[in-house]
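What follows is a single chain, given as structure tokens, in the form predicted alone.
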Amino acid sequence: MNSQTGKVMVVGGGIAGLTAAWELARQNIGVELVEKSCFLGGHSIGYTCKATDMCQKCGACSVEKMLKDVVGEPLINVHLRTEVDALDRSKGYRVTLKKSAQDQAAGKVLKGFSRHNSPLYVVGENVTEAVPEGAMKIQEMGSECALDVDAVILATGFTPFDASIKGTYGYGKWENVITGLEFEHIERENAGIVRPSDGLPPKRVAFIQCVGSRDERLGHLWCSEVCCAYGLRMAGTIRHQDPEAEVSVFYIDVQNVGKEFPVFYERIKENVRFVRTIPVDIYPVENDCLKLRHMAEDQGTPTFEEFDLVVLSIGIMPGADSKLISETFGVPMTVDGFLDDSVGDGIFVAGTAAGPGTIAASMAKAGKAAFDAAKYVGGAK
């Protein structure tokens, strides 16, 4: 250990990066925060609220305060567009960094999600649009250097499933096909739900589970722990925003995911439909509408319905750097190709890099990897 520095190096500003900086932050631990994008926050910064008449629990808003917390906290120091290019375990953990690429930004203005991302708009190079006042060139974002921590936590996230690997339902070829991330997306943009194809609201929604985990033709047989819990959430979210649209969930099981899901699960049963077999394919139909083939649970017989939007409840894969940070830190992987977290020696793992879970979940992960690293740079109290 580095006793000079002090300091904690965490890789990955999603939730549980964040949670991992503000809890060392708050045992007066200096900490360095990489983030390979341009904005913290995350997959789940873009969520949003599930409330109804009542808290759904979804954590949404525990992300937006998490990331305000850290983006005013003096203790940590943020990089973003920024990546780990080397690991030096000869004098402690020299860690070299390095500019990510950022090639989708060309010739566009992006944007956070959250009015707590800091800087709220980034310009890619070669952009002929209007520039909001306050955004930050791409050319002038990233570190590259090479920086002395103590310790190291892990928290590079999770991949969502390319939902085109499973081409019979069309997404990416049928404009109202979309993924549970594009449905928080387009909530959030509009305040509402509506189809991608015409801004109107959906009077009929299937959600489809389960898609791309539980899944032994494509060798993930993990469950990705989420996916009911937030396709549920969005259903009720629907019923509540319009009482007269007719909701159905196919699904192969319902997983319980919490000590409070099961009293949730009964209350959503009373305005959502569920029918347990998972959907053969999709067709495109008149009205820019969709066509859904099942096979009937009772009958085991082709049924035929139509819906004016499909929701695919796409799993939680290992992260797109996982082998790499594998590689890098000398962390071994599980089975499934996320990250072990059982590695210790002053490298921890937090979150969805160690396999899927809730934001809440994650939390709770990132706080422990959090206590685990003060502990090991002799600063948890």
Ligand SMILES: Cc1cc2nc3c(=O)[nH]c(=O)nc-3n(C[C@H](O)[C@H](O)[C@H](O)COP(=O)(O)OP(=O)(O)OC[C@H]3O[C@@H](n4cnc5c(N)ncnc54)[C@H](O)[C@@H]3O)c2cc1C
The other form holds:
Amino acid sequence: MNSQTGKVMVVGGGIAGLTAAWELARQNIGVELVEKSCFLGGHSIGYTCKATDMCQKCGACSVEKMLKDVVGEPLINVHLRTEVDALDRSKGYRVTLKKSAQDQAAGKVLKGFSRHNSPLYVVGENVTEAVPEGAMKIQEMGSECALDVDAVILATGFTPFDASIKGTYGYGKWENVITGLEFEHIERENAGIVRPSDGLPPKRVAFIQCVGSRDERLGHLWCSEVCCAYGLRMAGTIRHQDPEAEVSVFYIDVQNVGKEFPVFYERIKENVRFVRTIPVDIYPVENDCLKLRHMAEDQGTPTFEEFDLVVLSIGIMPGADSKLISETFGVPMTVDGFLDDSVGDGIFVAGTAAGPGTIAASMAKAGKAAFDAAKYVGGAK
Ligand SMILES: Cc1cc2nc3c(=O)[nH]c(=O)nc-3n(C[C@H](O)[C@H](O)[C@H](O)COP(=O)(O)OP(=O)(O)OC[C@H]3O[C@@H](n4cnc5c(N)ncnc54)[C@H](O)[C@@H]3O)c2cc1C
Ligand code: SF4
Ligand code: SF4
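Same protein, the form predicted in complex with the ligand this time rather than the form predicted alone?
Now the complete complex, all chains and molecules, led by this one.
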């Protein structure tokens, strides 16, 4: 094997960071992978497989696959529960690391896995249970040291929209109003969707699209790009679980993502009712059910409908650390608050840190960032 060509620090161990690390290692470049939480895989490692009688192309299994590829790769050093404290550019890139304040609770959602998901290869509360012995080269949890590297890739991801900001939907007040992210976790833990209030499968489910995105009042004008597809896939899994269940999707319009989406959309339309309006508010009614008030497009008067479960399709917001990362690494931010990925000079941005995108899009951006970083340190083949 050739000797190692340079070293790159990858900040963030979600699918974008993992992909970048893996692509760099394949170019024989050493990687210091710094992850703030106590597990690798980011948001999408907690997603469930949405296969019905066929694969729904959600991409969740590509995260597990990439994690397994990264595990055991000798050129990748993993620093869990660690974040960057400072960057000194006077001699290349000297990065000081510190222990992050994140506790281990984040690992909890990763314990369950649905009938289609393989066991998780992630580090949660119990490292020895989650990772086969000796399979992953992990530095001590919470590294505190200074490392000299030749380039940096920032893959610090996104923050899911905080649905409690949309006060009229009662998120956080009514138990059976959940977010898309909670849907993922509930389905993963229970191998099917159940209501939080009583653990029973819901018969009448509403999805509300564009929650937190395309919202002028919040100043979030961007489309989050992923929630049409994930919302409709979830709708499909409910109908697959219970063909008698009634599923309604309240939407503005449908974002066409990827070449397979039109076929999927045509299929889902046969099983799901689409209502072209965004509900105004949600009230609790008997049996922990919920009443939605909306103005249907073709009606001038308000319409009230009852549901057992309401799923808010929350969008992708800038990462919680965007501002800090921007200041530490001297990377400008876009008007929306994401990191500008056109910086260059040895610093590259990958995945949703640069703006909304699917797992596949995040992997593609990470591949490009790794290629550019490899070229920068002189290792690109
Ligand atoms: C509800 C929901 C459902 C979705 N469903 C799908 C789907 O079915 N299919 C699909 O293709 N896409 C889906 N997406 C989009 C998908 O989640 C993203 O494309 C993907 O997670 C982006 O990966 P990432 O690595 O860029 O970011 P993240 O997953 O956010 O990972 C970022 C990582 O960086 C770490 N980090 C953050 N700050 C720091 C720091 N300062 N120092 C060190 N580490 C840090 C975080 O802890 C995290 O591990 C969905 C999104 C949402 C909100
Ligand atoms: S995780 Fe998603 S992409 Fe993978 S098999 Fe299941 S439905 Fe298909
Ligand atoms: S992807 Fe769909 S639900 Fe999400 S913000 Fe765009 S239009 Fe709205």
